[in-house]
Structure formats: C-alpha cells, structure tokens
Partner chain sequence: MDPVHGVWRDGVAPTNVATWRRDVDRHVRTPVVAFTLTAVFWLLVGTTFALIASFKFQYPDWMGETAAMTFGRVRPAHLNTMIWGWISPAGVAIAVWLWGRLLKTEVRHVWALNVSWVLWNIGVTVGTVGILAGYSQGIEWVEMPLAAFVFLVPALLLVAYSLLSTLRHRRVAHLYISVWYIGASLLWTPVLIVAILLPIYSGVPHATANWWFAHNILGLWLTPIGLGAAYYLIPKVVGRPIYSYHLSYLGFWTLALFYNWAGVHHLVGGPPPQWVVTVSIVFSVMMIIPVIIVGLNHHMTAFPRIKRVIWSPTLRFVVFGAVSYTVVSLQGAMQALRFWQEVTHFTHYTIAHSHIGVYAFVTMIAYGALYYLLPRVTGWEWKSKRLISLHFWTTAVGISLYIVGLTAGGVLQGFLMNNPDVPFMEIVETMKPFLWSRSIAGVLMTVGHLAFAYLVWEIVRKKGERPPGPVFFRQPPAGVYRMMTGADPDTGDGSAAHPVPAP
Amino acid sequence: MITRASLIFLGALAAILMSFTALAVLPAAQLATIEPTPGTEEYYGPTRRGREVYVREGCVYCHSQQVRPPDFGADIERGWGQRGSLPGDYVYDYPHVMGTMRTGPDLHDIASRQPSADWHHAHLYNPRSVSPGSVMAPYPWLYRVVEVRGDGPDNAVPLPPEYAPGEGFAVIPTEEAEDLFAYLMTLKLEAVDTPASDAAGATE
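Sought structure, where only the one chain appears, the form predicted on its own:
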C-alpha cells in the first residue's frame, strides 16, 4: 500500500531528477559535441602556466574574451577580431575567462593585433610606458630589475627613459611574465567559414 508520505517522496525525487537532467546532463551532452575551431589548441607548458597567471592576476575582471558578431555590436569595427567568437573557440578553456567587463579592450584576438613581445612586456611592467593615459594597473612583480654589465641582457624590456629603472640597470621578464606572454599569443581568432560569413560573402 502506497502511503501519502511515499507519494510525496517519489514526487520530490522525480522533480530533483528532472531538474538535474535539464540543468546538468543535457547541457553537458550538448557541449560534448562541440568541435574546436581551426587554430584552437590545448594549453601545455608555458601557455598553461601563463593562463594560470592570467587568472591569478585577475585580468578577467577588466578584459573580456568574446568578440561579438557584426549584428550584435561594433567589436569587429573596433578591430577586436576579424570574426565573432564561436563555441569551438572555448573547447579547451577551464575555467572559462570570457569575462563581462570591458574596462580594457577585448583580448580574444590580441595576438593578431599586437604580437610584439617587447610591447607586451613594457605594457605589463607599466601600461603608461606604451599607452599614455591607460588606466590599467602595472604588474612590476612579474619583472626583475638587474644591474647591467657589458652589453646588458638580451631580454631587457625596452622602456622610455621616464619609466626605466635608471642608468646602469635594466628590467627583464620573469618566467611568469614570459608564460603570460605565451598565453596571450594563443588568443588568436583564425578565419573560419560560418553561415554568417557565407551570407556576408554573398552580398559582396
């Protein structure tokens, strides 16, 4: 004989199972079918460590990694990417660092528009050294100031005199700074054929 308590228990259990299936199982199954877009690679070694530095230093709080398609915003007109971001761009991202704030520009295609290691290291050491008026915080703890002997270190960060440590000294990147730069160079959107791009091509 089924009691009222048993019916309530079975009803509650069914509701929990349905919610779990709808909110966890089905989305996970759907995401598992997404293929990486061309140029999207897993993170190993320096790029993996650099991504950890990116997360640790809180870059995601001011920079997004999601280029909106042409009909959703002006990201492409701003030069933030040649196409909108696609689900396959994030296949290897965990945790996701897509971000929501844009205190600084979107970085999903930063490797295309700024591939210079010298620029990135000067920018990270002190953003104002290459971007006057920038509100970005400096990250000097990712660099070391060393005394110059002979011709100086090959990896010295080129800085304007007002930001340099002084005569006889140079700024060099730590391994974490090099790893962070390696990670930033993975942020590059390769051109792919999408229904939207096909439609755009048909109107040209």
Contents of the next structure:
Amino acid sequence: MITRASLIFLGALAAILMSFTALAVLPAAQLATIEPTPGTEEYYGPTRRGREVYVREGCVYCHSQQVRPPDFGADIERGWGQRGSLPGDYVYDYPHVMGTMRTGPDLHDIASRQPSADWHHAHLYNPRSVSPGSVMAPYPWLYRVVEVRGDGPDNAVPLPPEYAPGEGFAVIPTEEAEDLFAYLMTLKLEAVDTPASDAAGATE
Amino acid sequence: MDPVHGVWRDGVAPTNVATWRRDVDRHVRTPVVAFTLTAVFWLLVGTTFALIASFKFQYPDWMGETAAMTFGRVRPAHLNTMIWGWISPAGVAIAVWLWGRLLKTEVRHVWALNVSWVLWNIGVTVGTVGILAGYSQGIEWVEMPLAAFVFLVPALLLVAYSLLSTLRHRRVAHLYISVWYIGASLLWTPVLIVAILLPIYSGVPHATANWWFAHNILGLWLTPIGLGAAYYLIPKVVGRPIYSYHLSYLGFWTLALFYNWAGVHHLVGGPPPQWVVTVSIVFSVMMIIPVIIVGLNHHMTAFPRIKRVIWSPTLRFVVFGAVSYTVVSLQGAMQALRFWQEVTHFTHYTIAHSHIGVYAFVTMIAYGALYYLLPRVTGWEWKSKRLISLHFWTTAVGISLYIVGLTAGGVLQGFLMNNPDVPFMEIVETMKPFLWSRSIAGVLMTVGHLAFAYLVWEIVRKKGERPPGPVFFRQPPAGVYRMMTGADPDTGDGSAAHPVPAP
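Same protein, different condition: the form predicted on its own was shown, now please give the form predicted together with the partner chain.
Complete assembly follows, chain above in first position.
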C-alpha cells in the first residue's frame, strides 16, 4: 500500500532527481564532445602540479577564471581578456576553478598581461613587494631563503630591500613555485573564429 | 487516515500529556546532547577560523609564514566546520527531538544516532585537518577530502535510517508539516553529496553541478530543518495554531519543486550553456511563491502575539530567523536576475547574502530551538537570562552589521568593477573600511558564541543548584505567564513541563 508518507517522500526524491538531470547530467552530456579552444592543452608534469598548488592554496576564493562576455560587466575593457571565456577553455579542468569572487582580478588571461616570472615570484613571495596596498596572502613556503655565495643564484627573486631577506641572502623559488608559475602561464585566452559577440551564445 | 492534526492513530491518548512528552524527550537525551555539544564545539572552531580569515584583510602578513593558516585554507575550513560541524549536527539534534514530539512516539534505533555522532565528528575532524594540511578537493562547499565523506555519508544515512523507520511506529494519524520538511531533507542530502562526488564532471559541467549542489545544501538540507523547527516552535510559544495549514502544503511542494533548480544562478555571465543559467534564474524567481507562503504562515501566526519576543528567548531568536528567511529569499529571487548579477556577482555582496541564509536565518532559529529543547531534554534550566540576552544582542547586532557592511561594500565594489576607468587597486583600497566592519561584526558575534557555549556547557553539566523555573528575559504579566507555563505546560520557555520528580 502506498501511504501518504511514502507519497510525500517519493515526490520529494523525484523532484531532486529532475533537477540533478537538468543541471548536472544534461550539461555534462551536451558538452561531452566539445572541442578545446586554440591554446587549451592538457596539463602535464609542471602545469599539472602547479594547478594542484593553485587548488591547495585556495586561490579560487579571491580570483575568478571566467572572463565575462562583451556588454556584461567591463572585463574586456579592463584588459582581462580579448574575448569572453568559452566552455572549450575548460575541457581539461578538474576540479573547475571558475570562482565566484574577485577580491583580486580575474586570472583567466593572466599569462597575456603579466608574463614576467620575476614579477610573479616576487608577488607570490610577498604581494606588497610589487603591489603596494594589496591584501593578498603571501606564500613564503613556496620559496627558500639561501645564503649568497659568489654572484648569487641565477634564479634569485628580485625584491625591493624592505621585503628582501637581508644582506648576504637571496630568495629562490622552490619547484612548487616554478610549477605554479608554469600553470599560470597556461591561463591565456586566444582568439577564436567565432565572433566575440557570439561568445555568450555559442553553446545555446 | 484522519487528517485532523493531533489525533492519536491507535485511538488511545495517554492520560497525562506531560508524561509522554517527557518520555519522548528523555529517550533521545544522549544523541541530542552529544550532537549539541560537538556542534557548539565546532561553532567555536569555525568562529576562530572566521576571525582569522577576516582579520587577514587588515593584516595580510599575520601568520603569513604558516601554510595551514593562509587565507585560502582557513576560509574553506571556516565554511566546512560551520556547515558540517556546527549547523548540520545542531540541525540533527533539533530534528531528532522534533521527530519524537511530532510522531508522539519514542525515536527508534537511538544506537544508530549515537554511531552517527561518532562518525560525524570523525568526518568533520578529518575534513578540517585535511583542508588545512593542503588536501582540499578545491570545489566550493565540497572542499573536505573524500576521506571525510567516507564518514559523513554513512553518518547521514544512519540518521535517516533511525528517523524514517520511526515513521512506521508513529502514534499520530497526521503528519505535521515539519515532518515533511525534515523527512524530505534526510532523503535529499545523501543524494546531493553522492551526486557531487561522482567522478563524471570536468570543466563547465563540473561548475554547474557544483552550484546545483552547494545551493541545495542550504536549500534542501539547512532550510527545511530551519523551517520545520520554526513551524513547530512559533505555534508552541505563542499558543496559537499555524495561520493556514493548507498553505503550508503548498509551501512545501513549491519549495521541493523550485528550490533545487536555482543553484546555477551562481554562474550568470559565465561560460555555461545559456539555457542552464536561464532555467536557474526562472526557478530562483519562482521561489517567491514558497517564500511568501511560509512568510505569511510564520508571521501571521506570530504577529498577533509578537509582544512575547520581549519575554521569550526562543521566540525572539526564531522570529529573527523567520524574518531573515523572508529577507534572504526575496533578495535571492531578485538578485538572480541578470541585471542584478552584472553588479553583485564576484563581490562581497554574495558573502553577505550567504550569511543571511546560513546565519541570520538558520543559525538563529537553531539557537531558539536549542533554548527550547535543551531544558526539556536535560531536565535542567538555563543558568542566566543575562547571558541569553547577551547572546541574542551580540549575534543580532553582529550579523546585522556584517550584512549591512558587506552588502553596501559589495554593491559599490560591483559598480566600480564595471567601470573600466577605475584602477583595480583603487577598488581594493575602497573595500578596506567595509572589510573592517566585517571583522568588528565578527568579534561581536564571537562574544555571543562564547556566552552560548558557556550556557550549553552549564545546562548539560547540571552541577550545583538547579536554576529556578523557566527562564524568560523578563517576567511576563501574570495572565501570560499562566498561559505560558500553566494550562499547557509545554507552551513557553524553559522546562516547566517537567517539574523535578520527587526524590
């Protein structure tokens, strides 16, 4: 016998299965065969490990990776990318790190506007060394302070004196910092054939 | 079955109403007290993470050398301890207690609840340490490593097992609306968690599944428990039936059908297929229907006797929470629209919004419910009405300051961000005073949490002399006092229903 109680709860279960199908399963099926956009490549060694550092340190809580299309916000006018982000930009991303917060700027095209390794390493070691007033967290555990012998290490991070470790010492990136930089350099939005104005509707 | 509320299914009512209530309450004492105690412990842990995360915006280099204390780890640790350590177990304690009350029978399989409590706390510990140690899954609201969910999912299923099998022994002919909400949430939540952990997504679909999940943890897990508690407590304390019982059915079904489609509005303007986003916006706006219905029902029940918030701690917290539900949901329905999201998405506004939901609504109702049920479960009274008052005012003023500060700051942030002539660092500078207001609000709320933790500890410990009578903020006028403590001893606050049995 179907009781009133089981009717209520079966109905409730059916409701959630419907939305799960629509919001999770259908988009996955629709985008299953999508082509990666030009420049979007599978992660390998350093970029894969660098992405793991990005996830581990929670960069996503302050930086989005989704450039809004033209006529929606001012992302493109701000120089955050030449086009809006497309589903094909993300095909190799697990977990996704699109983010919902911009305490800091969007990073989906960071490699285009800031390709300097020196800048990124100084910024990650202490953001205020290159960006006064920044509220970003420092990541000194991705770096090592070493004693300078002779000319000093080739990969020393150039720092202004007030952030440098002091006379006779230099800051050098660990492998994790190099990997993170390698990952950041994969974040680049290249032009696609589709006119940018269609970007938002490309998968309609 | 007889649809009239309160009719005993087997036709035999116990001779003494207070006796069955006491039996049913005391039967779940162990799991209710255990879940409450660790919930309050995690509330304090989550509060500590919240303060650390917030003050890092004023002092970004504070603890800057310690990887485990970096913002990007402490923030998800805060969210997860609050959601899985504090409000979920507090919700379980409330749900378990309500279940016996509403089915008028002892909750079955209490052992399952006790085992669940152990698994639950192992899960949250593993999850929190995991995030801090760098093993986050990196998915918002699902940060805890898989190892944590290995404990949490069985813990949830054990609660569902105990409560749903109690259903078969119910002694009432009619299922009160709170049973619908809580029962459904116990089915929804394991489905949600298992669904998001399936390794079938990447890229954009992973994001849509992520926000389907995250929004539903609030909408289909915390909200039903909060609403279920309010539906029980408001009529109890004001001593009148629900304004319209028929509306409550409609409210339930519209919530069940609409809410779970709303989550992808978190990706408005992003790369998902437009139809998915549009569907979510439509359902978000449709949420106006259940919200108005529930609001009407709660407010029209409480309003004629609203003066009781002067005396009753339970009613004051619950009414604060119920009003917040109306506010947060109407706001949510409007802000899903594209023109609104264009400004507020990616800003502190969203953080304010989520705190209206999880704190001003669900957490405040949970406080109110615990003030009502703990005396009845423990057979002891609250130690100090001044501390309850301190708890209320610090949390109420604190969360209000939090919401006003971050909402105003977030809207400003959004407008500045959409103006390409404003350099980004100027926006960062502009936000600093608003982020200060959040830290101050956080300190206020922390004071309240400490007062609450002390009160809970004292009522569980039951040391010293039993504090007298039900605790009201002020002594109600004689007539109201009799009504709240006399005719139906279960109405009102404190444990007047259970006078200390003669030795």
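Note that the structure is predicted; figures quoted are calculated from it, not measured. Positions refer to the first chain, counted from 1.
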How far, in degrees, does the smaller rigid part rotate relative to the larger one between the two forms? 23
